[in-house]
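This document starts with one chain, in the form predicted on its own, laid out as structure tokens.
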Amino acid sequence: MPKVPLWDLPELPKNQLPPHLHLQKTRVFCNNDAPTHTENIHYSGAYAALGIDNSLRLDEFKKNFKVKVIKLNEDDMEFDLIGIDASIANAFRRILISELPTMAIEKVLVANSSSVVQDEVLAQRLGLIPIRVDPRLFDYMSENDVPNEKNSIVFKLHYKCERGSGERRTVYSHDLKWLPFGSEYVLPTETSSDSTSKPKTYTSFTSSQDSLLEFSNNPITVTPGIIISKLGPGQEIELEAHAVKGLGKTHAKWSPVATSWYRMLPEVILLQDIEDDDAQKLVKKCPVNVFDIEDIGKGRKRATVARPRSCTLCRECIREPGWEEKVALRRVKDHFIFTIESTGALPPEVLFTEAVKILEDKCERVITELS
């Protein structure tokens, strides 16, 4: 590279920083060995040899941040988070996975089990079956707490195999049905010798749960077509599971996704014209069909960009020598790409906005601990 006098440089504009240094502090490059410039810059004094002041500004982040939504229907969600720190996005992505809470199968009462999936695993594929409600209309239960109807969710599976059928059945998770009176089993300890008075089971409702105006319409149901067990002829599963309210941190039956993540944002840059044969040989590369060819007339035909999103740089375009020169893979580091696969407790945004709540409390309780 030609050397330049200090004088023939120009002038660049104020308070803002050279190309290359912009692009290092913005950008992941992805080179064929290995990425560089990954680390995030955040201190203030990085460039004040430059004259620039590289603090936090809180009108430039209002500025900048951006929330664009890609994709949405009943499970999942994708989305854009622009403008921000990548540990603010894993901050997200370990709220929703730990710290929203969603109501779980935590005890089951097995009155009968002939089936060849021992109890404790039985009673560990139930408490994973996502249940299809609200938890935010339930309270948390303690260990001196009474399961109430505010607390608790019953179900019931009684399911059988007739003996001369022949053939084996399977038990899916919609064929337990929800108790909204509470538990059936009679407490073993009652010995109550009064016939008129209501025999003490495992859970105390006062009232019913479709008495309440939140379910009177909307039945408490768990997510169809899950395996719960295969039962042969003469097999037999009855039982009822109780459901409280829980945190994924506790345990991953009360995660309310089944998985949250996030990627940044791929850039592909084409440093020059790749045309005919090298066009052809490059669309070939890619596995995720990055690159389309365009017809620039007189039989000549052009690489492009058409799908820069859905590179995952795998890095098989740059791979063979002499292709560094022509392609350059980067990532942008404030502009991250996030999905969120909900269990079917809550839709997919209405976690996020949950997910923001609880990020927004915990910076609260920071800030008045520290005042």
Contents of the next structure:
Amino acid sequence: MPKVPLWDLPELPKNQLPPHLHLQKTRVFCNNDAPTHTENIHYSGAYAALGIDNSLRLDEFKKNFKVKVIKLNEDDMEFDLIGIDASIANAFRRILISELPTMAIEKVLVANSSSVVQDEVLAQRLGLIPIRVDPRLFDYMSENDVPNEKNSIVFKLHYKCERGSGERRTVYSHDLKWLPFGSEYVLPTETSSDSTSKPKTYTSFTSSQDSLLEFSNNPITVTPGIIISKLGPGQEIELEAHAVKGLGKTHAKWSPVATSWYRMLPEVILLQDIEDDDAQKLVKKCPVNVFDIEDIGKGRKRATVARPRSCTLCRECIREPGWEEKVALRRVKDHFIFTIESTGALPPEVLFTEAVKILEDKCERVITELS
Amino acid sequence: MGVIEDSAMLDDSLQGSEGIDKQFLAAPVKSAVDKFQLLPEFLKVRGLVKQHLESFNYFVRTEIKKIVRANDLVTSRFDPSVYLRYKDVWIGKPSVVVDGVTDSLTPQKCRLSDMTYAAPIFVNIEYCNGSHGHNTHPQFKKDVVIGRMPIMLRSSSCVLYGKDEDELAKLGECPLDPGGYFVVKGNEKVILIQEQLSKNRIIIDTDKKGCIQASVMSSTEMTKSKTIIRMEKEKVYLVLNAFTSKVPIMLVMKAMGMETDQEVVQMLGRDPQYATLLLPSIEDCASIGIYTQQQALDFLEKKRKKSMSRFGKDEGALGVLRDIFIPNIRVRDNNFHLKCVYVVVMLRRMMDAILNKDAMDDKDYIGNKRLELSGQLLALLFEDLFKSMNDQLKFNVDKILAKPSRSSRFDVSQHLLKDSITVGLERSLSTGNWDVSRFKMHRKGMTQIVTRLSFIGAFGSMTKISPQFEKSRKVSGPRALQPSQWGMLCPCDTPEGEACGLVKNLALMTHVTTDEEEGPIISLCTCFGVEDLSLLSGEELHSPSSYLIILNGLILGKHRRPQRFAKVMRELRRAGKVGDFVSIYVNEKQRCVYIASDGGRVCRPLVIADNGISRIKEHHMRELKDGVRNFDSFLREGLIEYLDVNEENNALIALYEGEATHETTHIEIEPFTILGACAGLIPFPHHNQSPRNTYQCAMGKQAMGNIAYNQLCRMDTLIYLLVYPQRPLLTTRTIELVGYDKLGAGQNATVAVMSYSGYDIEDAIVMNKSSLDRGFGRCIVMKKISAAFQKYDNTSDQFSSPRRSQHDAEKTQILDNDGLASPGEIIRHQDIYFQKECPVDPKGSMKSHPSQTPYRTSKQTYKGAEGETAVVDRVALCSDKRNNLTVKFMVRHTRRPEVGDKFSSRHGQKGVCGTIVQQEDFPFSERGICPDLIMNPHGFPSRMTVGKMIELLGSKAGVSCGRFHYGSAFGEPSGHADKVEDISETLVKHGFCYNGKDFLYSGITGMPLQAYIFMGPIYYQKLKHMVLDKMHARGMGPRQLITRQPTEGRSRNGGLRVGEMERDCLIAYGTSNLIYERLMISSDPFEVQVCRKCGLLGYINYQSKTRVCSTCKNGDNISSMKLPYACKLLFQELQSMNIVPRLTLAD
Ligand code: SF4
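Given the form predicted on its own, state the structure of the form predicted in complex with the partner chain.
Every component of the complex follows; first up is the chain already shown.
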């Protein structure tokens, strides 16, 4: 490289990073050996030497921030979060997993269980069954609360495999029956002294839950089809399950999502023109068909990047020596492909807005604490 | 190697497959003929513990009859016409007699109600009650029971024999349980395989001083003795227990009738070398002036130990020479010729060794070892018990006959006792002590409780070989891996520590032989031109043109064309004319042909090859798959044969068919069969550093999982179960053969190999809390608690119903009305689970009416971890030996993993759980996969467990493509292990990186990690060591009675000791107050009164509130001070033995 005096260097455009720094700031380089430049540069004065302000501006953020829903159905959702920092996207992810409340079975009163599944294990299995109910309609039950219609849901499971039938039967989650009036089991301390008043049960519901508007024509159900236990001839399960509101932090059963995660938008760049045989080779290499071939006339072919979004980063295209110079695999740092897999309590889009609300609350709390 | 892939042929072979698994059949057959199918067939025919079963069956079918036949007559000493003769003996079906009613037994019933699974031993007897009586005719009785024999499960006498899965389930038995053990008083006991040096074989080795010796451990039905011929200072001596000192060998020869030295030298061979070596011995003999047989016998008579008078009447030196000196060579009509020949052969072998050190025998060589199995050991015991029963019978009969007048009618058959055999067998089995006084045998620890910690642990007990040496010996020879172990004993499975290398385990296909009749073999040998020894002159004995033929240590004769002879014999064996397990071994160095048909040899099946071409062809395997053939038909048609370790030396065995050359005689069935059942669980063990496999063998036995199909019906003292056990994603052929895929002991955990949080140092693992919430590593611990209702002379314990209004109502709430905890109840620390009424005075209640006896309530409280809740799982009532009612409670505790619980992969990589982290803090991949646990990469470089990495890759590929991948040992060439290249290809096809490393995002910052992380599923085992059982701390607590120091040990809620070394540290550090506090204040402080004058201890008189010195008889000079109580105790103890310790006090 010939020596060039400093003043002869091309003038840098004002308020813009030099291209290589810009690339490092906005992309993760997925090299063959290890990813580099994974970190975000938050410090406002990081590029002060270049006279560039690195601080985040709200108006700019507002301008750039976009949400694009790619796929949405009852249970899962995929959307793009563009123009946001990883820490915020991660905060949403973390809140979704652990801080959004749902209802889950917490207490199981076993009246009779002769199945092979042990009571504790049965209780654990019941706990993990997602309940399809909006948790926002319920209160948390704190330690000295009595279970009432505002904080508990009671299910009943009574299943018996007749002795004569000769075959085993499977108990599914949809065999759980909702008891809108609360528990039917009488407390053992309650002696039938006064027959006039209703005997005290394990819950004290003042009214039936199905009298509430939300549940009147919409009984509370659980996700059907989950195997709870299997019964042999003569075996029986009779129990009551009490669901309460809780957070995924305490136990995974209260997590409203099966999982939720994001990935950064893949960017596949061909650093050189890849033609003919090499192009063919490259197309073959990729297991998810990221590359395509286009005709550039004269019977010559050139590889193009057709579907970078589907790149799984298997690094197959840069595995062979020499290819790393031809293909660059990158991730866009502020473009997140976010996936939410709901367990069924709330639709995924509601989950996300709820998560946003929680983050908002948290921020507000910090602000009030600070001021 | 040559690989033939013929897809057309393959397709055929896939048709109509009812084989072990479909996936395997879908896989391409790599070797020319895939012989793997033989293995399941082999195991189907023989089972995995076939050695035990076969041996026990042999005992029950043959040996017991032999024993009884050998000792069938009991005659009275006084009246020879009074006798009892056993006509026949057999073992019935397992049953028990309760109150005169015979009840059939099943093993499960015995386990649950602490009974012995035993069957009656029936005999037919003929007896005569004497001439003076009414009839002198022999009388007959049939089906007389003389005792009860514990029955090995799954043996031919067991009710489980030949039962299919459904029938076994009905009997409450697990179909995957191998059997091979006994149920004695409710405990499952297995007789360990005992390793022994060969009996009746000449072994050349050196003694402690380095003298070369030839020794023979002789063992016949009558005697066991050890004969040693030793070269000491140029001279040859005989060392025998029956003589007080060593005896010159020439003298012995003379005593046996070989009076001329020339004869001996002639027999020894023409080579002057041998004669030279013998010359000093000859001179020695001549120097004492002994030339004739009589002189020699007289000389020996003087040396004879006089106590050796157990054998018959004709004692004396000749008797010793006949019965104790190499007794396995029988002497007929006082013709000692054969014995002389034997001695000369010993001499010659010894001299060979002197001339050429290579001729020494290796004691550790497996061919020189025999494995004693349950059948043989039981036979030994039974014989002894049977004999002593007969002796007792004789004694009793004599006692009655000796009485001058007898009132009642005398009947011999009435005096048969049946308890001694029953009790003797039961006692030996339950204690493991084998005491056979006749052979001076006192062995301990012969039996072991079957370890039911995991399914594979039970296998481990069954294949374990207990060594002959004591474990403390610091020798390396017997511990080293012997090349001859190949294929017979597992090279991996041995414990660490003192028993390392001594305790071994059988390999997968090993068979241990049982005894076989010698007679037919001898006559066969004579037919094929073996020249009888007695017809040979001394000169011919070692003539170079012919070989000695030795059958089981017995010299039969000579043969001029040994190779041809061996070939013919082998052909006969392959044709099934001689037993399958007879081995023919041509030892060219010793110029001998050894034929062995004795029991206890290890052997294994191999495919026969003719000039390097396997006899098993593709169509054979096809027929096997179609069910037209089975393993036995392969054997019968001479496609496969069993070779023992010695005969293997005559074979050239190719590992794979493609490697066979023209000289190859045999081909291995599958190379992974060199490993045993425990090592067979390890995927890719051939990629691991060897000790890691050994560690895993030990750890696999501690892993929790499923024990057996009947695990929830068992009442063992301690059961560990996994709540959600899984089948390993990366399996091996052995796993499928053994049934580990059905009764797994672990879970497939997604592992990320990275460092995380710092709580993962020293092999600790970081676990995902959500995974634990969802059931990963959850286990159930079940403990048995028993309680009994005692019976007294007149009264007995009674049920008692708890009174609910009592002050301890809280604690009795789990009790039912019968005073027993009801199943399903939650039980906490200090809860009462059992309550009964005991008579206040069990002895004195004779006079009063039972209804009037005063009773008191006795309770048993549950001691569990505080704050933990357990559940009463089951309550069983049964009656014990003395017909007392016993109650057994199974208390179940479900545990989720916590920090400190021990986990391990299948590669000897154990680690404790270092911390438990929320899922959102865990890294996640681009597909949303979040690992279950994180393992530190530092676990890899020093352990070199490459197999674990391949397991991860293979499992990852397995979950991606939905096919179980395989990792059998050495399985790559034969297609029983997936190759890394193929695995990588699968990974790439499913969008993963070929090397298994994923692009992960940090769950904490949300940014990508700066490295690709090696992530995928690995099968993890939860080991039985859990913190809950081990954690311990105490502040105040119980103290010992004598020293008043805190108790020791967790079980006694003891304190933690500041020992000498800790004390040294404190001294060095100078923290005197800390030492004072630890050793005195917190331990056993005691205030004593010391007399300043005499320096002895005084006391406080609490009545007069004065302090007195008992020596000075006054209280003038008393000071009080603090001492450790133990110190005060020491002073007093010293005083009691007349040592006066005086304390000199100063300020
Ligand atoms: S990394 Fe893999 S998926 Fe991505 S473009 Fe390259 S080959 Fe295709």
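Numbering follows the first chain given and starts at 1. The structure displayed is predicted, hence computed values, not measured ones. Definition used throughout: the rigid core is the maximal C-alpha set that superposes within 1.5 Å between two forms.
- The rigid-core alignment places the CA of Leu247 less than 2 Å apart between the two forms.
- In a rigid-core overlay of the protein, Ile293 has its C-alpha displaced by at least 2 Å between the two forms.
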